[in-house]
Every structure is written in C-alpha cells, then in structure tokens.
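Next up is one chain by itself, shown in structure tokens, the form predicted on its own.
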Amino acid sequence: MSKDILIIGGGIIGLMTAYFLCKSPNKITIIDEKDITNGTSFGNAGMLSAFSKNPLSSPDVLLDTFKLMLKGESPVNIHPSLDFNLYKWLGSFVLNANKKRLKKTLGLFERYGKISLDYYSFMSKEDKMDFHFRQDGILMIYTEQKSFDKKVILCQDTSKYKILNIDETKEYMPCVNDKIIGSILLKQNGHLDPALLMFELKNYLLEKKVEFIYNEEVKHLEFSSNKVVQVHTSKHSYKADTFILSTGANTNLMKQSKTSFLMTPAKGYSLTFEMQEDLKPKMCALFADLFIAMTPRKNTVRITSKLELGSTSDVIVKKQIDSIKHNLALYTKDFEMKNIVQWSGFRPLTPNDMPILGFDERYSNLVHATGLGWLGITFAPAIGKIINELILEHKENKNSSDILLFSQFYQV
C-alpha cells in the first residue's frame, strides 16, 4: 500500500503537521499504535507558555529542586537505571542549565510561541474549531519568598506582567490559601483544552480526506540506499514518498535510523476532576515552586505534575498521585475532587529544551519531529508549519533558518 506522505504517530505534533500538509495535493496518512484518544497530548495541562516562563533547563532549576527535595515537595524522581543514555542526558542537562543557554532558549520560545498562538487563534476563529482557546495569560503562583522576589525584579514591564498580592491572586484563583506569597500574571500566554484540540483536529483532517490507520504500531523501517522504502507493522507494510517520525518518547524507530539524538522519556501525571464552582480557578496557573499546573477546562479542572526519569512503566503509581494532592493541599483551601480521572504518560525530553526536528542525516525522505517534552501543545503549530515548508519547498536542513535555529541537530 503506497502513500504520498506517511506520518508515524498521531499525537499533537503528528496532527498539526497533517493540518498544514493536507492543504497540498499530497495524500496524507497518519498511522498510530492506538486510536489517538489517550496519548501524551491528552494528558497535557494545555498551557501555552512560550513567554517569560523559564524552560526546564535553566540556571536555578538544580538548586531549587534540591531545596524541594529537602522539604519533601520535589516533583522530580530519578529512578536507578542501567541505561547509560539517562546519565548522559543528565550530564548534558546540567551543562545546558546556564544563563547563556537560557537567553537563547527564551528568545526562540517567544519566536515560535507567537507563531503557534497566532495559528491557534486562526483555527479557533477561521476554522471554527472549539478547543477552549484562551489568550488570557498564565498565573505564576509562588510559595517561596526568595523565588517570588527574584522574579518580581524581572517583571516590571506592566504591558507583559501584573504583580499580585495574596488577595489579588485569590480573585483569579479562589482556591488558594494564605500560605502563598503572591503571584505574577504573565499576560502574553494562554491555554486550551488538549483533548478538545485533538478531537477538533481529527475531525478537520477527516473532512480534508486525511487517512487514519489506528491500532497499528510501526515495528520496522526498511531502508534501501539513502531512503526509507517502506515501514512494517504487525499487520501490514506501507510504502510512501516521505515518512515523518512524530513518535514522541518512543525512540525505537529513531534508533533504527541510527540518528544521533539525546532524549529521554519523562513520566508525568495528571488528574482531571470536577470541583465546587466558587473555588474553581478562573485562569490557568502554575505553582512555580512546586511544579504543579492547575488549568480550568469547560466543565472540569486539571492538575499536572511530576517528572520521573528512568521509569519505563506506564502504571499509575498511587504514591505519586498522593504526593501531588498533598503538595497542592498545602497551599489551597479544602475542596473535593469529584469524578477524578487519573492519567500518566511519557514526554519526549531533550536536555536543552530544543526539539529533534528536520530531515534525517542519512535518509533523504525521513523527517524527525519530536522532543518537545510538555511543550508539544505550546509549539505544535509552529512545528507543523516548519515541517510543511521543509517538505513542500524541498529544502535541505541547512537551507531552513527555522531548522538551523530551533532543531537540536544544530545546537551546541
């Protein structure tokens, strides 16, 4: 069975790539190992956090995490592992957590975050997709005086930031208690409902005659000379002119292409629930010192947290769920979580927050699009646009300014 462009992986990056490519005459096919209804993109907090918010790899992260560990509130767990790649990743992460790297990353995040926000706005207004898109900011809530004071110094531009005391914070987040220090509203950011986005995109793509193949995991890439000639699943084989790998944290196919990459699966958790109306958050918020996000949705609220490295099990660990609830309860009023839906999944995390993006160095018709960690939702439209231009304009990586800027292939 032959296709024009075969996208392997039906997460948000795969769907957004198809969104741009389906406007061309090419026949687009998406193949996924499941039915795209419960992947990592569905467990995302839905924050669009490209502006003024530090990435994971930043100078203060190591010390801040150690302090939280001493208090028993750390979101990070590193499991002992025999995988040398994990320790290599950790070493690279430490080296990248510096001011020079941070400055570059923040600039890139704003560049590609703006592109993504503009496209989400377009999709909402022009394509009539309803995915609860809001560009009303992100509230950074602080529980440590030192970190709050440090951030306040950097946030004096009132067009971008609003500094709030405890009572002012409660107007946006009625559920917080008096143990918080204060908050800062990052006005340029926003949020959406990831599940609604995925369903709306899927329906849009079906209307555009994009083909979906469900419940088939691609097991093997077949190479000939400098090209991928076909892929094999447990059921069928598929040929295509161009293959796009957007398989998230699953690196099996990348390893077959012998691509040089440094990425690790990072396990995270989310809880989605109903809560009493008068305490519901009025906008998305991040408890900055706890690494806990809390996002309002149409009828529910979602909290996400935890960063487990070295784990390979997708089992939901009760201890981790209890830890999230405990840490959040320290700084919120008592409220009941009703009809809780628990989720865990793996995010593809690079040590410098840069995605693995662009044509493979060995195989001329193989494109990589992964490695965005929990920022897949934030940058998905920009990534889809970059891949679309790369393929349809027949560019090499070195001739794409976006690949040179944003892909891990060209990072030092």
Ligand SMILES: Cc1cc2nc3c(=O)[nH]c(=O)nc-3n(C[C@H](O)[C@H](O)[C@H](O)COP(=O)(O)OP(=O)(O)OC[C@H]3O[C@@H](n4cnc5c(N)ncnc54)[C@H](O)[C@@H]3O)c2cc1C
The other form holds:
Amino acid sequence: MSKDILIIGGGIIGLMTAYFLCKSPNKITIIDEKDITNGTSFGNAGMLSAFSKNPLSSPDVLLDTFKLMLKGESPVNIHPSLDFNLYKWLGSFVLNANKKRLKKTLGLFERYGKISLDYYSFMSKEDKMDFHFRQDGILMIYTEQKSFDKKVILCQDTSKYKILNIDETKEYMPCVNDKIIGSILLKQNGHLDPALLMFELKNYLLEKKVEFIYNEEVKHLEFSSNKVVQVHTSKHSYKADTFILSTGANTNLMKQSKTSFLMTPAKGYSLTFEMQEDLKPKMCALFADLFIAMTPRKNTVRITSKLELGSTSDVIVKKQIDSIKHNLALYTKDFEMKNIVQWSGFRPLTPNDMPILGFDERYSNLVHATGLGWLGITFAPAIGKIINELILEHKENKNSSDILLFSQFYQV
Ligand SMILES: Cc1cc2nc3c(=O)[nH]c(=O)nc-3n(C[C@H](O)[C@H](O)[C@H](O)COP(=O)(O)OP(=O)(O)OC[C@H]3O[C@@H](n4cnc5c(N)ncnc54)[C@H](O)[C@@H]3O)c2cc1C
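What about the form predicted together with the ligand, after the form predicted on its own?
Below is the entire complex, every chain and molecule, led by the chain shown above.
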C-alpha cells in the first residue's frame, strides 16, 4: 500500500502535524499501534505553560527536587535500571541545568509558546473546535515561604504577573486551606482539555480526508540506500514518499534509524474526578513546591503529578496515587473525589527540554518529531507548523531557523 506522507504515531504531535499538512494536496495517513483514545496526549494536565515558568533542566528545579526528596514529598522517583542510557541522560540533565541554558530555553519557550497559543486560539475560533481553551493564566501556588519570597522578587512586572495573598488565592482556588503562603498568577499562560482537543482534532482531520489506521504497531523500518522504502506492521507493509516518526516516548523505531539521541520516558499520573461545585478551581493551578497541577474541565477536575524515571510499565501504582492525594491534602480543605478515573502516561523527555525535530541525518525521507517532554500540548501547534514547512518547502535542517534553534540536532 502506498501513501504520500505516513505519520507514525497519533498523539498530539502526529495530529497537529497532520493538521498543517492536510491543507496541502498530499494524501496524509496516520498509523497508530492503539486506537487513539487514551494515550499520553489524553490524560495530561493540558496546561499551556510556555511563559515565565522554569524548564525542567534549570538549577532551581534541581535544587527544589533535592529538597523535596529530603522531606519525603518528592514527585521524582528514579528506579534502579540496567539501561545505561538512563544514567547518560541523568548526567546530561545535570550538566544542562545551568543559568546560560536556562536563559536560552526561556526565550525559545516564549517564541514557540506564542505561535502555539495563537494557533489554539485560531483553531477554537475559526475551525470552531471546542476544547475548553482558556488563555487566563496559570496560578502558581506556593507552600514554602522561601520559594514564594524568591519568586515574588522576580515577578514585579504587573503586565505579566499578579501576586496574591491567601484570601485572594482562594477566590481562584476555593479549595486551598490557610497553610498555603500565597500565589502568583502567570498571566500569559493558559490551559485546555487535552482529551477534547484530541477528539476535536481527530474529527477535523477525518473531515479533511486524512486516513487513520488504528491498532497496528509499526515494527520495522525498511531502508534502502539513504531512504526508508517501506514500514512493516504485524498485518501489512506501507510505502510512502515521506515518513514522520511521532511515536512519543517509544524509541524503538528511532533506534532502528540509528539516530543518536538522548530521551527517556518519564511516567506521570492523573486523577480525573467530579467535585463539589463551590470548591472547584476556577482556573488552572500548579502547587509549585509540590509539582502537583489541578485543572478544571467542563464537568470534572484533574490532578496530575509525578515524574518517574526508569519505568516503562503503565501500571497505576497505588503508592504513587496515595502520595499525590496525601501531599495535596496538606494544603486543601477536605473534599470528596467522585467517580475517579486514574491514568498514567509517559513524557518523552530529553535532558535539556529541547525536542528532537527535523529530517533524519542519514535517511532523507524520514522526519523526527518527538521529545516534547512535559510540554507537548503547549508546543504541538508550533511543532506541526515547523514540520509542515520543512517538508512542503523541501528545506534541509540547516536551512530552517526553527530546526537550528529548537531541535536537539543542533544542541550541544
Ligand atoms: C502526567 C503528565 C502531565 C502532563 N501535563 C502536561 C501539560 O500540562 N502541558 C503540556 O504541554 N504537556 C503535558 N504533558 C506532556 C504531554 O502529554 C506530552 O508531551 C505529549 O502528549 C506527547 O505527545 P506525543 O504525540 O509526542 O506522544 P504520545 O501522545 O505518546 O503519542 C505517540 C503515539 O505513538 C503511538 N506509537 C508509538 N509507537 C508506535 C509504533 N511503533 N507504531 C505505531 N504507533 C506507535 C502511540 O500509541 C501514541 O498514540 C504531560 C504528560 C504527563 C505524563
């Protein structure tokens, strides 16, 4: 079976890439090993947090995580593993957590965050997609006086930040108790419901005649000289002019292309539930010192947390769920979580928050689009746009300023 462009992996990155590409005359096909209803792009927090928020690889995050580990409240777990790459990843992560890179990353986040937010706004207004898109900021709630004081000094620009005391915080987050210290509203950010976004996008793409192939895992890439000629699943083989790898945290196919990369799956959890109306968050919030996000949707509320390295099992570990509930309960009033849906997913995490984007350096019709880590929803429209321009304008990586700036291929 022959296709023009075959996108392998129907997460948010695969779908957003198809969103741009389907406006061209090319026939677009998306193939996924599952049915695209519940993967990493569905159960996440849906925060659009490109502005004024430190990336993971920053000196502060490293220090704060270490302090939380000492207190037994750390969201980060590192499972002992025989995978040497995990230790290489950790080494690179620590080396990248420096002030120079932080400055560069913050600038890039703003640049690609702005592109993405503008597209989300366009999609909800012009394409009439309803995915609960809100550009009303993210509330950073602090539970440690020291970290609050440190942040407040940096947040004096009232066009970007609003500093709130406990009572003011309660107007946005009625469920918090008096043990919190205060909060800072990061005004430029936003949030959306990722599952709704995925469903709306899928429907849009189906209308635009994008073909979906579900429940077929691509097992092998077949190469001939400097090209991928076809891919093989357990059921069929597919030829295409261009192949896009957007397989998220699953690195099996990337390894076959022998591309050199450092990426690790970082497991996280979410709990989605109904809660009493008067205590529901009025906006999306992050308990900054606990690394727990609480986001409102149309009828439910979602809590997300945890970053487990060295695990590839999607089993929901009760101890982790209990620890999220316990840590959150220290700073909230008692409330009942009704009809809880528990979920786990894997962030495709690179050691310096830079994605893996662009044409493969060996195979000229293979494109990589992954490594978005904890910000895949935030940057998906920008990534789709970059990949679309690269392919349709027949650019080489080195001629794309976006790839030069924002891809792992050009980072040291
Ligand atoms: C707990 C948690 C909270 C998060 N919160 C946020 C947030 O608030 N804001 C934000 O911006 N980001 C957040 N993220 C990150 C975000 O969810 C991810 O970055 C994003 O979903 C990754 O999208 P993706 O398309 O790269 O990968 P995925 O969504 O994992 O999609 C990859 C797809 O490829 C398919 N696939 C894999 N291998 C194959 C194969 N061989 N053959 C066929 N199909 C294959 C998979 O089935 C899957 O559907 C969070 C993540 C977690 C875990």
